[in-house]
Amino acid sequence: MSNINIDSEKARTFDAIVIGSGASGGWAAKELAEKGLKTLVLERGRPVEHVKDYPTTNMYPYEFEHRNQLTFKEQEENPIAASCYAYREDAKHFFVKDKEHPYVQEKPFDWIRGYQVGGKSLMWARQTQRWSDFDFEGPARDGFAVDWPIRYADIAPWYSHVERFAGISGNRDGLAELPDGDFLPAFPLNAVEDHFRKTVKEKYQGRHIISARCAHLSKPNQTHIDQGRVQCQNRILCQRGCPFGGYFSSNSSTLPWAQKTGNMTLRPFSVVHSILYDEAKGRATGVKVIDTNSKEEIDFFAPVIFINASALNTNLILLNSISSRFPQGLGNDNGLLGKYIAFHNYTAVITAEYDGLLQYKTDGRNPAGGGYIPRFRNVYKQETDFLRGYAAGFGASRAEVRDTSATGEALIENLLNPQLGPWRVNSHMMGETIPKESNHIRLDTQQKDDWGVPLLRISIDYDENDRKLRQDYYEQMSEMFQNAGFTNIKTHDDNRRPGNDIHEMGGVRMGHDPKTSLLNKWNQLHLCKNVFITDGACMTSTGTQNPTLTYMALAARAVDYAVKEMKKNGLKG
């Protein structure tokens, strides 16, 4: 993946221009190119090559300096870094430090950032479930943003067209609220989790544990082999780079199936300031970047663009860009661009232990996390006095204990054969958080970044439908604990910052009318036909799943229609 010399205008002359090279943009890389489009692959930061770049990936816990841990500068230094669970000694080098690319919180957020080529690809939880058309008809139904265009039906075998090529381990569950998709085999439960599975089944109608579904190679097809990846090796080391190829990552699929066809020059480095508006032609032209490093301003040109810098540098990038004809912002007539920001309520955990079922241990490690438990709150209809609802993790371990009550020759015995404690069992919610034009985000109007990008101003929180959403989460878990049999159970709110969900979505929104929405169907500006967004920036409402496998299948779906417009018409209607 290595990036050539540009110094004319016909050798900065692309068919596609791709701005980002995480999941969507690497998926839209892999898709351009596949379809014969010379592909110019734009990131704003550092060149990461699958394997050699991953620097601790094969260290033991006794080689790195301070054990995996952070020291008390770099926590000082770094608290918005720092408060990511994958921030640590081992993977650090793959975020974006606090002071290096500062923003405006106007409100408390923590934006958590991966500058590099693969983007936060490199350290995703890896977690994969697709939508069902109880959440794209969501908003409809239920009073809020707008309707979405598109339905289950539209992206079901793009869906498929990604897992397949991307490898998700799952069970074929049958459920209406979670559809099945085109699995590798499943990462099975250990007996706790299998136990608090019968125990809903038993108990409650409606409601279901499953194994998690997640983008990890359990068995390689052939298609996997021949990106050269192998099978998951089960090591957990999963935010230092993958050498396996184990799990999904555009450093180890995408980008590299994107270069065997020779039509991708990628291009690390390169700070996307704004997009290029030819007001005659009624169209965008090109990318005007900042060299991260020299400064330099460059222009890139391409009849057709896909942004997928992730949501709210997308957002940003548009909203930089301003002409005589979008003076709010390329696409933004209707003044929408920017709002109806939302993103994933994390703030509730629920722990709990178990003494039963002590003839098993926790036997080797889950790369999927355990047990998954889809949303069954307001699903099939409006049933408490909040919106929509949330989906949970569930897990169950068993940890080692020592005493060290003694003192002498017998400390040292106990020390040295540690005993195992009964099982720990966890869970954690992901509430779905209503967009809504308060929660917004734009430029600041004086203060600059390094590249002379206006530095973004954050305005988002959570509301009340937050805090009663979480609230049921307790509640009901609780019961379902207590039904289990499980004791000690605490409820804890890890108060989470907004952005800490690394979820971000919305601002760039698709719907029908260009009066209340900025994308079309296909993920189209509607008032600048050849830019497509396919990232985050593009989602109307948040759903409760993990949203990355969305992301990358709207944007296999989008080259799809583009590429076939171009030869249709240019783009041009």
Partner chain sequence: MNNIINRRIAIQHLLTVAGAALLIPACYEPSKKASIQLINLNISGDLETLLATLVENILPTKNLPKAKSFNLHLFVLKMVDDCHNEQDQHDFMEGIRSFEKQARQHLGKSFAKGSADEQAAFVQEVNAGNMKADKLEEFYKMVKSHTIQGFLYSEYVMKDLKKYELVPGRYNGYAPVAS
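Switch over from the form predicted on its own to the form predicted together with its partner chain, please.
Just this one chain is shown here; partners and other molecules are left out.
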């Protein structure tokens, strides 16, 4: 950072600013830097350099003091962070602790955050599916939210662009509801997952079990080797950071790539307070940053600004960007900023057993996690008493069963010679939720954080549609399980709170009309054309897909547009 002379406005002026270094910010940075723009990337957290800053990555389980468990105190002090499946001894250093960054829960909401270079791309679940027109057309067809201003054809080439570079493994399954991408070879289904696939294919029209598509290098191309990444080694310790670069993260892929161009300046420890708006020029001129070490306030300037701060924090920055032109937050004449927040409904799990195919087991580990069931409800037409539907994960495994009843030498003998148990199968639901005005976030009028930024008030909840959808998932999956000969089928209400899906979206939605949306079809603020938002905040509806791939594609697409427009007219339009 020493090369930034903060006393000189010129030294604080760049061609572009990107706020946030997670999956979507990393993509914006890479694309801008590759196109020759001197790009400042602001990250509120600490630096995390690929490999070097993965302290636990090569540790054996016995090297963890508590064998990868959390202490009672850690759990008690972090009910939010500890509710995340990946917040354990090996990766807890990549998560925000509850006390560090408080927010106000008007309704229960688990806001899982990763404040460091790379953001949550370090610990994400790496599942990557394209949206289809069944998703983009959803709001218009079913009469909720507003119509998406884009369709599949608008984003398809950008999905390819991102997939080729990031490395996405998958099969070309030929499904209209889940378009194929530019894939590396898929990780195969195991014997029982495959058995389920065959059963469902035989007995149900329009329902499919496919290999989960994920951001892992099953077979790297030259593009990936050029990034310094090699083949995924099936460790499934991804949340620690991968020394092989086997999965995609900003740290392993886009950020070092942007760095190599010589055009990127990465500034960690930089909390963005607000976007600077020049009323005379009618545009944003830069951002106000608080240096978290010195607590100094520093302004940085650029003709184009990308906000990729993660869905809710992007909302927060806009809400806190107050000017006399925009007293309710930047671009928020219609008062919809922070509203229509939605997420994914992960409240249902089904487990069962299978006593067939006992001649097989699995060997090694599958980084894809198993199978994926694309949405099959209400795809072509409305057919249930709830809107939209759900995708689901599906996995099968054979656990080793150890008899722990004895003591002495017999116990050791039993522990070291486990028996193969039955196949256990499980599925979890990923339901679309309907964005509603009442599901909203706003700034607290009293409380501020250490940097003088107002705390966020979060008011988000499930609704009747979510409950009906869950019931249907239980019924349909149980029936499909029965048809596959699975036994001991059990449904489990996973009473997780909204937010725990870590797929919060919206608040700065895209749309055709500035009266009912914040962003246009290029992810550009309708009312402040040199500000682009391509993270989860831009989502008009949620689909059922894991959303990160879409954010990355939207980021690359928006950069392409922004740079072309800058050359044409300086983004004044």
